[in-house]
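Have a look below at one chain only, the form predicted alone, in structure tokens format.
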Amino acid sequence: MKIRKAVIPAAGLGTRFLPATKAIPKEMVPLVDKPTLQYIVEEAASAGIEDILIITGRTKRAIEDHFDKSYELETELEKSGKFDYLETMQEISNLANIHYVRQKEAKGLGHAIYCAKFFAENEPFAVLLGDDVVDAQTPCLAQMIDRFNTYKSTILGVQAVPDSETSKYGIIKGEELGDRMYTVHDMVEKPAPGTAPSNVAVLGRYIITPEIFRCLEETTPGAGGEIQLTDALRKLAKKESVYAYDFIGRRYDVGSKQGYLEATVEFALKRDDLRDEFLQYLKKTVAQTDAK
């Protein structure tokens, strides 16, 4: 079955970026000149996703405004002859069919995914977490859809992380199949140092079968008193085959300040209109810092 739908949870409070996120959704904080969420939506659209459901909260109206058509702005850009900007604005509103639902209570990622039950309509669907931006020649989700077309089962996007960082992620327990694929027998959410079953971490990309909703219905609050998606995926792995794919690409945790800064610098250096001048600035700044 073709993967036509994607879910993007975007209801979090963004506490790691306070005070910036007091009034601005964390997903709208820009990398260079584009909101981080737009990179996620573009990845989904480029992978052939037709419909996207964004799970929002009551403080996230700016997300809807960003992906909506702005008649006033487009009219003004057309009048002033700024056709490049006009084309960019029109491309944003035409990326995909975007739908919204509010997660009324902060009950965790698993609860946010359960809010998409009506949207999935008994189809397998993709999930892309907004804190994970992946820079890849072939979009990360497109790589995973290709694997889903072969395995016809839930696929988790993973990469190896340093042993010292396993406590930050959901870690899989399984067997390597080759060709960057693993079978998944179990998962541990943020294991304590030295207790992780592997160093292979789930990093914000999933293709999930609709059986997950029955698993979520059976899942009780776990870590932090929230419904954890990892707990539901563990149940799913006992009912049907679950796989993990070591995707190709540079993943940035833009929910952390360090990851956000790294992504901002590296994305800027990829821009032909910014690279040379910005690189000279960086070299000068580093030289001045080293001299102090």
Second form
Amino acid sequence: MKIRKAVIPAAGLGTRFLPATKAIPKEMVPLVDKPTLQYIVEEAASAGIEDILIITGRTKRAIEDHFDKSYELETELEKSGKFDYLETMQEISNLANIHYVRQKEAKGLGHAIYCAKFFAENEPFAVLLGDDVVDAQTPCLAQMIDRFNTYKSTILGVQAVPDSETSKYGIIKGEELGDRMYTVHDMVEKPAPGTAPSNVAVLGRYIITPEIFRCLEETTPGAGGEIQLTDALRKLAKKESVYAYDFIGRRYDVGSKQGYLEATVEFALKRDDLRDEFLQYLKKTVAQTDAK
Ligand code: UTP
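With the form predicted alone already on screen, would you show the form predicted together with uridine 5'-triphosphate (UTP)?
Below is the whole assembly, all chains and molecules, this chain first.
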């Protein structure tokens, strides 16, 4: 079955990025000049996704405005002959069919995904977390869909992380199959240091079968009083095959300050219009800081 639909949960509170996220969704914070969420929507669209459901919440209205058509702005850009900008604006509203549903309370990622039950309509669907950006030659989701076409079951996007960082992620317990694939027997959400079953972490990309909704219905609030997607995926792994795929690409957690800064600098350095001047500035700043 073709993966046509994607869900982007973007209803979290973004507490790690306060005060910026008090009134602005963290998914709208830009990397250079493009909101994080646009990189994610572009990744989904380039992987052939036709319909995207963004799970939003309070203070997230800017997300809908961003992906909507802006007649006044487009008319002004046309009048003033700024055709490059005009084209860029038109491309944003044509990326995919974007739908929205509000998660009334931030009760966890599992609860957010459950809000997509009616959208999924019993089809397997993709999930891209609103604060995980992956820079890859072949878009991460396209790689995952390629694997889904072979394995035809739930696939979690994973990468190995340093042992010292396993406590920040959902960690899989599984068996390596080769060719970057694992079978997943179990998972642990944010294991206490030294207790992780592996160093293979789930990083913001999933393809999930609709059986997950039944698993979510059976899932009670876990860590932090939230409905954890990891807990529902554990149940799913007991009912049907769950795989993990070690995707190729550089992943940034832009919901953390360090990840955001790294992505901003590295994305700026990849831009032809910014690279030379920005690199010179960075070198000068680093030299001055080192000399202090
Ligand atoms: P995070 O835990 O990274 O997001 O959730 P957060 O809760 O906004 O972050 P902090 O810790 O408070 O800074 C991963 C993804 O799940 C979404 C978030 O928007 C993010 O994209 N999410 C999380 C929801 O949509 N709803 C929730 O209840 C929780």
